[in-house]
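We begin with a single chain expressed as structure tokens, specifically the form predicted alone.
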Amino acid sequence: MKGTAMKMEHLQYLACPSCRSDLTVNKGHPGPDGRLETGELRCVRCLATYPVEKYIPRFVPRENYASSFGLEWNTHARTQYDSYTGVNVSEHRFFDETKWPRDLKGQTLLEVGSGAGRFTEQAASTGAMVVSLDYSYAVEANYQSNGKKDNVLIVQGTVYSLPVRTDFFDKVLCIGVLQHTPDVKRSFLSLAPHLKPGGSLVIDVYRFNPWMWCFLPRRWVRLITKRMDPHRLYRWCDKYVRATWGLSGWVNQHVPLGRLVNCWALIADYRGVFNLPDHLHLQWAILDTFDSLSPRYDTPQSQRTVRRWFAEAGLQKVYVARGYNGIVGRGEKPPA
């Protein structure tokens, strides 16, 4: 694979997310092979500058409320990729949410919120030219994994105010994102002015449960662990998981319900549900129960929600049901 990175012709994806003109090279060489490892782009008409850092265009800070994700999947950087575990988790996910053709050539693909790069993986097996961004600086351990890739390039934004070109993606998609921003509506609707027409939208979203939502303790616990420092958190979070690892073992294969059990317990044991050897589960439970317990923001919907903000997009042949991580929702623009 040839370096790919941040190179010259990977403007004409590109926008300013304040005017939404288009963005030049205003500081920084691009080597013999076109990239931009560090450097500067404006945006020809407002003139706002935006970083090149480590090859990939920052336009948000790289520190924000969305830190403890980059601590996470700089963590846990190849954890869930297929290619690191030998076991098809995340492509059975991609292509049986989102349900595209696995050619995709010719195509372009807008990831939003890629978290260190599972999906992106996926995506650009595809073939497609895939433009994957996340708000956190989980984008480091994205590149360092699918950033050398021909049809890849990675970008730090915000979904509020995309640093991409509307009316230019054949496939926009969002999963494992949208409960985790300020305001999951204002994030979807945020998305489909960057499909084109006949362009597909696929997202997903936790799905609010009464009784899960009010009598987890998982719940009441994240009032205190959301305000934790994320390291100090993860420190904890790693030793209990630990500790506990034999006897939620136990719980999980001779309680009825032990996976339920365990998860009023706040650890993620997913023994008996992906085939993995059993230090990769246990990586799993460490990193997905500190993923429950991070982040800033965690607002569950309802499919009927959904479905509404899928008709407020003016978006058609829209699915909206229960799916891996909750509720999945599948639409098209209209064509032009």
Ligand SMILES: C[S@@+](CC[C@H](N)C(=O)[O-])C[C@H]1O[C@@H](n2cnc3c(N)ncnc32)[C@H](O)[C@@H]1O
Second form
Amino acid sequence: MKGTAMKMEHLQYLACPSCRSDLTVNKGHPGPDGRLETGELRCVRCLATYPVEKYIPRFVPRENYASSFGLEWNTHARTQYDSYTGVNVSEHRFFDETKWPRDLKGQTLLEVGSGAGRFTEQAASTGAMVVSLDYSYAVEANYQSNGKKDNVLIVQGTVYSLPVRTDFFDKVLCIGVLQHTPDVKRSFLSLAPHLKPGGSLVIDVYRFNPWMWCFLPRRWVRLITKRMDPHRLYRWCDKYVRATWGLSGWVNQHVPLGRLVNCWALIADYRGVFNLPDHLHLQWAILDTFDSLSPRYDTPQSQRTVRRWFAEAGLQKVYVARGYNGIVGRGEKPPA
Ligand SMILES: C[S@@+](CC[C@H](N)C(=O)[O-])C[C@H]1O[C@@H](n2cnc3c(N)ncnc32)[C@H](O)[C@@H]1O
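Complement to the form predicted alone: the form predicted together with this ligand:
Whole complex next, starting from this chain.
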């Protein structure tokens, strides 16, 4: 059975997050499509067990500090997908940030913090074997979009204890994620050990700008909203963005620096930036307003700090500069 073989094959990418040994399927049988819907993985050495639920191996509890992202990405499972919007925003960002070739057949790629999986879609399009991980139950949304592809394995786990093999992956990608983890430096340093010698790491992270940081209302509003029940906050963002949508459109068009004004009013308005129909702009705005107010952690970094981390991780051919999400960083593990 091809599907069963695939599932067993997937074990070669995983490792026990506690002792780094191999895992085996302990309980559960593959369904008619050959995939394991529910079951259990077990470490061959320390005998720790990890459930498989809804086809996804779970190495952390389903609910955790990142649950607002679980809600966000299950509500907006397709909003930012190129294959849904018809524009190539994610494709452009993925290949421009990584500088990886379009054909990565025969290579392995680890994506950390995949959210709904708009970049998993891009990674899978290269033909690489993609292991895509997220801490939140956003993995369930990603599974619906990408999980049935033969070259994608989706797992729920944390960057702090990645349940995958070390010195193994040709490519490691972590974009849109690091600022949302409690210890950004530790998160960054957890990535490189999983690269094989000569492998390439790409990250991005919000850029620290003291002026913007002090005077952006978002920063102050977040003191309250990051503690709110995510469902309640989402309902608030939805109502607020819909109620002000006409006004923010007018501001965007007629007021100098209108987009900045909207940003101060907590509205992520991309009209005039992306070529989308209005209803998609509205969805995108609700998503991004919630995204900016809900995360428990939001800690931007300076370029100098990021450069220092790349050096500390022992990476070479390092490039750190202003980019899509603030700062983009690339580096390679030295060849063996
Ligand atoms: C803003 S979203 C970005 C998702 C995706 N990379 C994108 O750009 O569309 C940040 C993601 O980081 C994940 N995340 C937060 N802490 C994490 C951790 N400790 N380990 C792995 N992922 C984490 C969240 O669950 C969330 O899905």
